[in-house]
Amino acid sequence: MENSLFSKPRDLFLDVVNPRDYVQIDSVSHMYQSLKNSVQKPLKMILLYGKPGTGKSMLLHKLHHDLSKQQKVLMFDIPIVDEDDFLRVLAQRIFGHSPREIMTLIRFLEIAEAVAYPEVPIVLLDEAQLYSASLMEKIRLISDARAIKFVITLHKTDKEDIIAKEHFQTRIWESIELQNATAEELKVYVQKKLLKANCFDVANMFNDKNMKLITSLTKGNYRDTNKLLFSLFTLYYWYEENNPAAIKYNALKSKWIEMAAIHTGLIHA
């Protein structure tokens, strides 16, 4: 449908990570500034952790986008779990070396020592809970040798505090924990995202009442909020095309928010 009011808002909330979609919220901006400050310190490993959907990957991608303009930064958004492959990719993409022999840790450190950068290269590892204890030990030894500075993200679950895992206890020199958003923060996030894309009419449809409902359904989780709003605007798009008289443009319909929540699994009907 051409000139749809809801097609652009719908696509804004696709579940993808793009640093250009970063939205400044006071608490998140504070976390990001802390992360940038930590990267400038002579630390060997930095941990960014929190529950899934709290924005870890977004901050990591934004850090990569911002820092890669001025120094050597490598992003692993999909983990390479094979140890030999991991070291080979590091050697090639950080130090420009493509060894044909088996890549051992000793050989990797020799390659790293032969290349001098003005600043220690930074490697960003997303979803680090998927790496084996053996590979994490190699990562620790590489960071101890000051060959590379690592920033890693980990999921924190209700059943266990990921920092307490044995193979992370002694290697993290600084950690930053991300939290779910409050209703007020989530409203700022949603409206800024819409206003940035010039979706002014749709942004005005959000009020404190429906934001409290959205927050209660998503628990303030950014990923769940994106999924919910994508489903909601898909619903609005359908009504706009098939039954526009049913749409009230002064505020979002609570029943339609709940219908979108059922579709996304946030409500089990």
The other form holds:
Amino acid sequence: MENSLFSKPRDLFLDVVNPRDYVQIDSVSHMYQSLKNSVQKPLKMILLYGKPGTGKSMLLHKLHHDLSKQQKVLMFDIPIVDEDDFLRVLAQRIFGHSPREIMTLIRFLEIAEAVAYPEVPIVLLDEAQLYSASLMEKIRLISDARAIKFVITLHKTDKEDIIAKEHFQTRIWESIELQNATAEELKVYVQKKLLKANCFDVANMFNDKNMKLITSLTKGNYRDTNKLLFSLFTLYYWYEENNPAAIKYNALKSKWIEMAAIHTGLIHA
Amino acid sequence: MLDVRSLERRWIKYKIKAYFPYIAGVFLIIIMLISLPIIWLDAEKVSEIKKAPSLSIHTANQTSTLADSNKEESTVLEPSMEFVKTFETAVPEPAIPSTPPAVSKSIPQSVPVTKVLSVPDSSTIKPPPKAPTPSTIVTPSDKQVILNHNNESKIDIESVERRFKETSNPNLGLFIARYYYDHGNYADAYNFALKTNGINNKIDESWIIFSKSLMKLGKVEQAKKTLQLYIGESNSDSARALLDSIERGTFK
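Same protein, different state: after the form predicted on its own, show the form predicted together with its partner chain.
Once more the chain from above appears, this time first in line as the rest of the complex follows.
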């Protein structure tokens, strides 16, 4: 359907991590600034942790986007679980070496020492809980040797707490915890995102009651909110095509929000 | 693409599920509100039925003895002037003390007297096994009655009443009052106790039966007032005990 009011907002809430979609919210901005300050310090390892969907990956991508203009930064958003492959990729993309022989930790440290950048390169590891304990031990040794500065993200679960305890507890110099948004923060997030894309009419449809319902359904989780709003605008798009008289443009329909929540699995019906 | 129709159906199911506890709660409250008065009324009916036997026996006696009519309303206490008249015409003036105490004067004013009920046909009824009170003066004829009573022989209550009318012996009156009280005929018990008190107002048991009959006939305040007046006159322990039991609600 051409000139649909809801197709653009729908696409805005697709669950993809793009630093350009980063929305500045007070609390998140504060976290991001802390993260940036920590990266500037001579620290060897920085831990970013929180529940899934709290914006860890987005912050990591934003950091990568901002720092890559100034220094050598490498982002691993999909973990490389094989140790040899991991070290080989690091050696190639950070230090420009692609040795034919098997890449051992000692060989990697030799290459790092030989290159010696004026500023320690930064490697950003997303979903670090997927790395094996043995690889994490090697990462720790590389950071101890000050060859690379690591910023890693972890899901906050009991299991991952154990990983953090075993490998990072004594070596983490900075740890930042991300939390779910409040209703107010979520409203700012949604409206800023819509206004940034010039979806003014749709942004005006969100009232406090709608936001309370959305927050109660998603518990302030950004990923769940994105999924819910994507389904919601898909529904609006459908009604716009099939039953436009049912749409009220002054507020979102609670019924349709709940239907979207049923569709995304936030409500078990 | 979303299957909107299916989503709408699922949403309706979800809303029904979500509101079910509230709907069920409201429904339960409504049922309780409706059923509570019914249960309460039933409980009242049951209590009335429980109370009814004493009255029904009483009225049954009356109906069986009343020759012509079924005057059920006779259970209501009214001044038994007819009874007094018939009694007075039949018997000579009893030896009432020259200065009757204040109690005997005040009682008839405050306590309504029951309508005269004809004496039940008691040819087949046995008098209750009851020992005479030690306070009463026993005459030879009384001794005979009590002896008969103790021997559980048949007593023609009618003949006792006839003798009472003839002699105005307060012990006979007390006997008849006690007999009727024991048989649940509280209106007649009241009448004979009243008459006995009129003849001799110092018989404890007669006043006790008089007050107990009033209680059984539902005249609680009058019973209390009578006892208070009598206690004031006689300082009777048994009357005081009865008054206490009435006030505590333990009177049966």
